[in-house]
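So this first bit is one chain, no partners, the form predicted alone, shown in structure tokens.
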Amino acid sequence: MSSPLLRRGGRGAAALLGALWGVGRAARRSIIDLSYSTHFMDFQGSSIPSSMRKLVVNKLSPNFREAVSVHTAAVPTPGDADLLVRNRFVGINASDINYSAGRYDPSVKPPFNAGFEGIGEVVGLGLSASSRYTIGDTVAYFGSGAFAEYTVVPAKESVPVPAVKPEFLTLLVSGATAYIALKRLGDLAKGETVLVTAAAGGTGQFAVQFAKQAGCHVIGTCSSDEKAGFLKSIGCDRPINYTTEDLAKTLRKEYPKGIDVVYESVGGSVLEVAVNSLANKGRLIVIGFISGYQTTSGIPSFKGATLPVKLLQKSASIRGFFLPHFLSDYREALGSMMQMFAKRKLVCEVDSGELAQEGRFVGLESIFRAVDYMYAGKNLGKVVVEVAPPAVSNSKL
């Protein structure tokens, strides 16, 4: 992802402040290194070590295990406007392997840090950041380098959360994608029919709920009866288990007038079915095409020669959605979803690997298992990894 959220700047502000404090060696010291640094780095309460582990992309490849490895590095020092976050949970996204394959920003060369989203406690911060945050605050963030025990996050890009719950993590990318895509590109109207593919996954679960809240009839594809049951529990009117039902035939039989809006993340043959199933003036929103991500090109095969005529005949449209292009909508979306969750009007299903063969996803090393688990289609809800258990703190800072 090439948004400002994923490109960290230098330490210009901290360097300027350092210059104002004196000359010689003192002028080159970070603000954190000053005599009152204990107010900004909670070493005792949070047991901040001198080193940490993180996942680093060493070579470009769609094979996550091949591209990424665990590295030991110094715990980073936050700049003037930064927070140092001790990660408790990190989120797994299908696009993690697009990032490791170098597909988002060709100018970024290995080695670079992996991971898009995390949630944890503030254990250190810069002087400017201390005007808004303090040690012990809990925050979530959407930015690069999340697959680490500690991550430096610009204060202005962090999101205060009431508690370190993985449910909040589901909103950062997965929830925001569904909320903004349907709001900005879906043009949902009460009574319309909406199809959500991979509906029981991390972002699909939200698309189902938001479409239902808009008064739509919702269809959701999934791969098991268990997932179909979950979809019914969150309001899906017609779950379709594609392992036991033919998706194209079912849609033709039960929805002869077509589908008004499709929220599509699979690609390939599923995208072809979606295009053929569109109603007049139908809108198809492409938020991904996971079926091709593990290939060399990253793009699944698609028979699109007749696409223009199909769209023309139905006055239909295909619209692409990439979250970093809609950052102006991000704060409102996140705030609205957090309110819904607090009022118990939004289900944020988390899959921490309780049913995985080797058990729950705990520790950085389990991120590799979590990625495999998601790509095997085993997850129900958002895949989340617990980086570290909660710390016992006696700090009075």
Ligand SMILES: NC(=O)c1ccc[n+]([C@@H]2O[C@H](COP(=O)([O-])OP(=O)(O)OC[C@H]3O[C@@H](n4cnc5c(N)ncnc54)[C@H](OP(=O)(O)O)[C@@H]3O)[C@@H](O)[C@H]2O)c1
Second form
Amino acid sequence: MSSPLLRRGGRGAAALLGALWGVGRAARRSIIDLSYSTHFMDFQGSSIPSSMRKLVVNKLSPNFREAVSVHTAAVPTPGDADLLVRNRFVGINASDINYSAGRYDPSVKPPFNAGFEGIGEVVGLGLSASSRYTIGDTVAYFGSGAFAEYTVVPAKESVPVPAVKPEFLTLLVSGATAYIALKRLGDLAKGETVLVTAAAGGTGQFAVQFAKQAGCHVIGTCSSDEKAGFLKSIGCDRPINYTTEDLAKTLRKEYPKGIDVVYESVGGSVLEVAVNSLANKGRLIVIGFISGYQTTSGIPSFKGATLPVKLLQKSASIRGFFLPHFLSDYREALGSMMQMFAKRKLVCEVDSGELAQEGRFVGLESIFRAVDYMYAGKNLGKVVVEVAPPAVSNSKL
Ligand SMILES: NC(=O)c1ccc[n+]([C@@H]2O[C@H](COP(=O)([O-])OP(=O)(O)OC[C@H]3O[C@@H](n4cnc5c(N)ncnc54)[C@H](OP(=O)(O)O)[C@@H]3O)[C@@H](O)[C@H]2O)c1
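What does the same protein look like in the form predicted in complex with this ligand, given that the last one was the form predicted alone?
And the full complex, kicking off with our chain again.
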């Protein structure tokens, strides 16, 4: 198994991280069960069942419900360097529907497994993997096939975490994207003005906090007063609920000198407004274009003919960011965010669907609801699904 994200930018990102997340790990117990030496797993009398459920992409479509269904399959056996992780929580990403539409790697044909990131407990492992991990360790990972009850994860691509808390899931992709993008491409200076779009979402919440930490004045767009209140609570100076205030007019009126840095996730007309609002020497970072993901092409329309003129007239720039291209920064980013979280200097807001129509996202089936919920713009923070309650272990492994 390898991460769809890692596939493009090189492998083994999480290998860099192993040591980082070791803070507060439970004491190790050594493995003396030599059954692992042949990767043999005895399911008899163990808490690991022989079969499990997982989400599989059967046909390529950005409509997640059309593309994906729940399958029953044998619980996979970890190879020599792998862990078998019993997933407790999995993270929903806007790009889950880009993945189900086959936009990540057109050479991969269905059926293939869905889901980018999970956190859970190690319930089986190969012999080489046992040099770093043991049964009962808690790990987080990002890699394809996370939407399953059990996932095999290469030990070098998993990250030890102190506990199976959904908050840790928010950092793997969403937090790391904001941290690295702003650090590498933002060139933030104290006193500058930063606009974050989809600011109350999975990655936006972190962009707001990191820009604020850099001493900037932060504006954040969102679609409800509740989200605006949340944005205030994490330091956003000017939340703009675009359902009640006109974004372009508000920016023109309140920021006549323009915006220095934009962390832009929506695309289409929002991107147009953001470009038009740039200050002289402004930097716009393209993080995503979610407004187009549900369409056939995946790309929202954008009136770009005058873009060169606009950029030249303001000496402004547009910069693209894709996390796998910045894996050399990943170790430092995760370590730093973990420390901030431990010191309560970083809010990692999780949305488990408590306010969703049919209640909390629990069980694999609720992933469909969770994706719909995100695409209805309802989420406040990172959308997380609880795959299974904590195990009552009677494992002999
Ligand atoms: N470049 C990278 O490496 C990278 C990595 C991770 C994520 N991303 C990008 O970051 C963005 C956010 O992803 P996420 O997973 O963190 O999601 P999210 O922000 O947790 O959820 C998506 C949010 O986007 C907002 N939104 C605005 N227009 C929308 C539309 N037309 N349809 C649906 N939602 C819309 C909604 O908030 P409001 O209703 O409040 O506007 C919604 O809550 C996406 O563009 C994603 O592709 C990029």
